[in-house]
Amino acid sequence: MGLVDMRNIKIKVRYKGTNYCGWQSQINGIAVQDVIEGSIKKVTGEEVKLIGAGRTDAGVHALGQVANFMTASSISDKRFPLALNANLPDDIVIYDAEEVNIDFNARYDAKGKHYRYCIWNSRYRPGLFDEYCYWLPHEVDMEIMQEASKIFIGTHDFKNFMSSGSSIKNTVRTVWDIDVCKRKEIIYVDVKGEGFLYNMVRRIAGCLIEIGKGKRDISDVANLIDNEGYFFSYMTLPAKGLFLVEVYY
């Protein structure tokens, strides 16, 4: 069968990533983009290649990862996240498809992302929330944690928040937007850009929290940021904190 008789649909998905070592297939454990190949096999019958629009790591979460693959399926692009929610467990739902044109990628395709990084900042632990959230105990000041957020904002070269283990040479990367508030307990840090370095929201997001809790100076933030030559340690929050919020095409 021709390109030409292939269809391309592009689905929403909803995923809890704890039990899985991320989106992308791997030799070490379940992924995420595995358990939905698979329940597109039973529905269609056909083996596909799903293509995501991140990576995101093991234990990390998505309201609104994107993906798209080929079938030659007939079946209405709407009736697709029922037929696969039926053959996907409950910690991954689908709940937007569409059938789109032939040549879009769900990966190359993207203008870029919004994350958010989920902190719970109280006395007591999270409890229920434990498996979405970083708990932080101490009190921060929030005013200047939203201050040296700002900083963030522009083209950088973010080397200093690029954990090792990439093998990025490029670090050169844009944030659009960075907003830092709290509700009840829960303080997040959502950041928007055109992409990210191997586990720069969780690392700002740490910086963030060792300025609030009066451990560093914004000036040493500032110092960070297209510094090369200029470094400390600081937090590098667990994945269970970090969402995919949106992706912008």
The other form holds:
2 protein chains.
Amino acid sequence: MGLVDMRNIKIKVRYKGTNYCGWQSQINGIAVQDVIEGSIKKVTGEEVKLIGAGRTDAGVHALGQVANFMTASSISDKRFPLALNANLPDDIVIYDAEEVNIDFNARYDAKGKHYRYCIWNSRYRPGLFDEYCYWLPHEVDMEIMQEASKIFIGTHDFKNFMSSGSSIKNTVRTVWDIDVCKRKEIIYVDVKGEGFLYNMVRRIAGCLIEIGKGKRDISDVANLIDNEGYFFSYMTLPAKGLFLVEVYY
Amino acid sequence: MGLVDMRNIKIKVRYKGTNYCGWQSQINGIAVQDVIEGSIKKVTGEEVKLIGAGRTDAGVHALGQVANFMTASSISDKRFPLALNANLPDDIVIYDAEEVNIDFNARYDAKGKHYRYCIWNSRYRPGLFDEYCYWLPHEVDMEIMQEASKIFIGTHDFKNFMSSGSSIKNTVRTVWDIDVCKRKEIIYVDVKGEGFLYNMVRRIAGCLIEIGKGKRDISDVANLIDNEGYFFSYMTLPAKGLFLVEVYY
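Now show the form predicted in complex with another copy of the chain, given that the preceding structure was the form predicted alone.
Now the full complex is given, and it begins with the chain already shown.
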């Protein structure tokens, strides 16, 4: 079958990351990608390779993951969500599909992403929604956290905000906007940017908490940016509080 | 030990109902009450009987359940939450405790309660938060549901809104207020009242959906109120979308 027969389908996906080893296929564990590829095979009979915009880690959730795959099937794009969902578990759902140009690549064409980190900030643990937030029992200064969040905006070397396991060489990334707000017991850290290093959002949120607790000054954290020679250890917040909200094209 | 030595402790509890057979002890399954009584025994050494304000069903959640127990222990009331939480699972949390008059009874002294029912209203299932909502894929008319909700306000015979398994004789109850609103994909049905029959909130929410879908008129549902001679069948919405928000004293 020639390439001329192939169609490129872009899908939008929500999932609860709790029971998966992340988006991308791994040697051990079941990945969200594997499960969706299995559903596509049931619907089209084809073994496809699904390209995801963001490789979310084990336990990270998605409200707006985007992916694409090539198919020779003649199923109309608008019928794909219901057909695929019929073969997916409750914690993964395709909520949009459209046929796009054959050259579209969900990963390389992404212009940016919006991530949200959710912190349950109360003396007592949440009890409900435990799989969707990190519990911070300490009181924090919201005003100083809001002020501090702005130091991350712009194009910077974020090497000190990448987990040590990563082998990426170019650690310069552009953050467009970052916002910290509290509604009832929940602190939301919203980060939008062109690209992110491994664990970058979870580490930015961890730094903001250090500042909010008064353990570090804004200047300490500002020193971590664009500054390979300086470092202090702080917490990388757990995966379960992180959501991939949207991918921009 | 004489009654003179006893103290009455009132606690506030949040829990995720998913893994429990409800609030109240049953022959089969683990009840939230059992788990908290177990924790009190570990902390005080006493076998207490915990009195809960609302007997939530299996799968129903609570943001503000209230309960009380008698103890001869000298632990200060403000220390109870942390002490009890240390022996409770992640899905149950005590977030307030205070010593109250020896006559206080969480069940009989309750003046009223606030329940919330959450409906995920979208063509595609939620994917996340599935244990906390009922999925309604149909489009509904929010304006007519809001209008219809007001027919339940007041003192009425709600016999047609009680599940048939119940043996209660007096089926007259007073609803203070009811409100239906939609924020993004979620419809919230908030009901406040003096008392509720078995499954009453889940049945009121089920009726409102029938009206919203256009399957029944407001007058059909109004006919179910104060009218033992009239009935039509409709859905009792599942437990997982229901929250006990607050108990009023």
